[in-house]
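Just the one chain here, laid out as C-alpha cells, in the form predicted in complex with the partner chain.
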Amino acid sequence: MSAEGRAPLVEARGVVKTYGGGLFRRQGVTRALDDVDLDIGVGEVVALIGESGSGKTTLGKVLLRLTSVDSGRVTFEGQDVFAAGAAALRQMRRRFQMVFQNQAANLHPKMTVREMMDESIRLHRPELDDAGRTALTSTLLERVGLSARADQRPASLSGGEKRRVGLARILATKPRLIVADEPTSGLDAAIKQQTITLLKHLKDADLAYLLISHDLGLVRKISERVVVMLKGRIIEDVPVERLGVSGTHHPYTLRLMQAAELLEDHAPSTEGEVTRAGAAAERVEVTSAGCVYAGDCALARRLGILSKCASERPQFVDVGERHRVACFGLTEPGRESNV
C-alpha cells in the first residue's frame, strides 16, 4: 500500500506483534499484528476499521512506539521509530501524538484544564515564557471550544469535553500525525457531530490522521482512505469514495458494508444472517498461514478455492486506483455472480 501522490510520513513494513505466551506459554499467543504494511502520506487522513480485537489499537500504538514489535520496521519522516535513541524519540513524540480510546487516560484527574495545558506547553514549547504560555493556552482552548472550562477538573467535564482537552494538549506539540482511537465512541449524536467538525477544523495540510473507528459515518465524513483490518491483517485498502457495498471487494469488507447499510435502513435483519449464509456448509482446517477470513468465507466455498484459502496467504491485488484487496477470490473466474 502506498499513499500515492504524497510524500510519505509513516511507513510500516512487515510488522508482527504478538501478545501473551509469557514465560511458560500458558495463555497461548495472540498475533495482534500479522505482517502488516501500512503507509500514511503527509497530511493524509486514513481511517482504520475492523471488528473489535482485529488489532487496530495495537497498530496505532506500534506506529508511535507505544508498544514493542516482534519484527518489522516503522519509519516516521524517514527515521526508524524503533531504532531512535532517547533524544530522537523525544523529538519524534512531539510530532506524532495519540488520542486514546479511554478519555480518562489523557487527563490528570487532579489538575485543572489550564494546569494541564500549561504542563503540556512547558514540555513541548520550552521557549515560551509565562505570558506566552498563558496566551497559547487561551488560543488552544478557544480552538477546541473550551475557553469557559479552563478552571475545571476532568471530573466535571463531559465525555466530549475531555476529548477536546486531549486534543488541545496535543495541538500544543504541533503534531504531523494524530492517531485518534475511537474518537467518537461513547458520545451522544450531537457531541459526536461536534467532535467530527472539530477534527476537520483542526486539520491542516501538514497534519495527518490515523482515525480508528467503527463509525462509518465518521469515516465517510473525514477520511480519504479506508484501511480494513481483520485478525491482525490488513485485508483491503480503499479510497473513501468507494466505501460501500458496490465499491469494496473483500468478502469481509462487504459483510461490514452490508451490515452497515442494513443498520442505516433500519432493517430488522442482523449482520450474521446476511453474511454467514452457507459458511457453515463446508469445514476446513484453517492454518495460520491461510486467509484470516477462510473460516467464514462464503465466496471461497462457492468458488471451490477453500483449501487454497485455508493454507496460503492471499497477497494484495490492485483492483483500481489506490485500491488493493488481499483475496484469492478476486482473481478467480465467476467472482461477479457471488457474495
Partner chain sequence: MTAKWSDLGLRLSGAVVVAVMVVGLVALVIPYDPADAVSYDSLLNPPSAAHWLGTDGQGRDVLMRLVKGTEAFFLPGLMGGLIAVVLGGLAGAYTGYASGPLRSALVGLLQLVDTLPRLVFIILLCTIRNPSIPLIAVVAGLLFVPTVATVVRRKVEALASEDYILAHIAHGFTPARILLHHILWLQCWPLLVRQAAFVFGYVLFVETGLSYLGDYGVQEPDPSWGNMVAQVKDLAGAGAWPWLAPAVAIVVTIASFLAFGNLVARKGEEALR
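Alright, leaving the form predicted in complex with the partner chain aside, put up the form predicted on its own.
Partners and other molecules have been left off, which leaves just the chain.
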C-alpha cells in the first residue's frame, strides 16, 4: 500500500527469504522475510521500523537486489528487479541506491572528497566531460554542506561528514529511491538532528526514501508512513500522523511507542505486561503459521484467543484511512482502544 494518489515506484509481493538449513548445517532455517508485501510510492518517505533481527535490512537489500530471494516478486518502476539482465540492472542501480550503516567502509582512504566525487560521477554520468563533472561535484558538495571539506581525506572527516560524502555520491546518480539503513546510528544528538535536516533538505518530489530504523522518535520527524516489522513479517502500516494518536495499534507497535516514550499523554497500557502466572496458565506452542507476537501478547490472553493467534496467521485489518494492522485482537468483540 503506497500513499494515496501516488503511483507505485517499488512493489514487493510475497517475498520470502530464508537463511540456514542445508545438508551440512545443523541449525534450523530462519525465515528472515516471511511472505512480505510492500509498496513505496513515487516521492514517498517510508520508515521501516522494528527491533534488531526483524528483517528490516534484509528487506531493504532485497528491494535493491543486493541479496537474493527464495520466492516472491519485486518491481521497480514496473520492471521485475530479479528478472533484469546485467545491462538492465546497471541502469536500475543508477536510480536506486543504499546508504549503509558503516558509510566509512565505502570511502577510499587515500582519495580526497573531491576525487571520490569525480570517480562516482565518471561511473554514473559518463556523458559529462571534465568541466561538467567539476561543476556537478561543486553543486553536490554544496548541497550537503561539504564545500569547505572537498580536499580532505576520510581520516580528517567526522562520522557525520562521512555520511554526507556518501549522500553526495549517491545524489550523483540522480536516484529515485534511497534506502537508508540506520542513517543516524552512532551519531551524537546534534549530528543526528543535522542529518535529519539534511535528508529533508535533499528531498524532492521524485525522490523516495525507505528509512530503516529502530528509533521511532527519529522517523516521526521525517517519514510520512511507518511500516512495522517483527520476525520477518510486516504487522502494521500506518500514516505517521496517526502514530500514537490513532487509538488502534498492534500490541507490538504499542510496546515500541511506550519504549520511545511516545505515549506520555495517555494512560499507561498493560498490553505488554504478562504475569508469570498468566503466561504459565495459558502457555501454548506458537507454530510457524501463527502470529509472530503471540508468545508475548497480553491482549491475546486477555481476549481468550491465544490458541488462535498461536496457530493462525492474522490478515490485515483496515483500522483507519491508509492504516492497516495484522492482529486478530482488533476484530474481537469487546476490543477497546489501546492508546
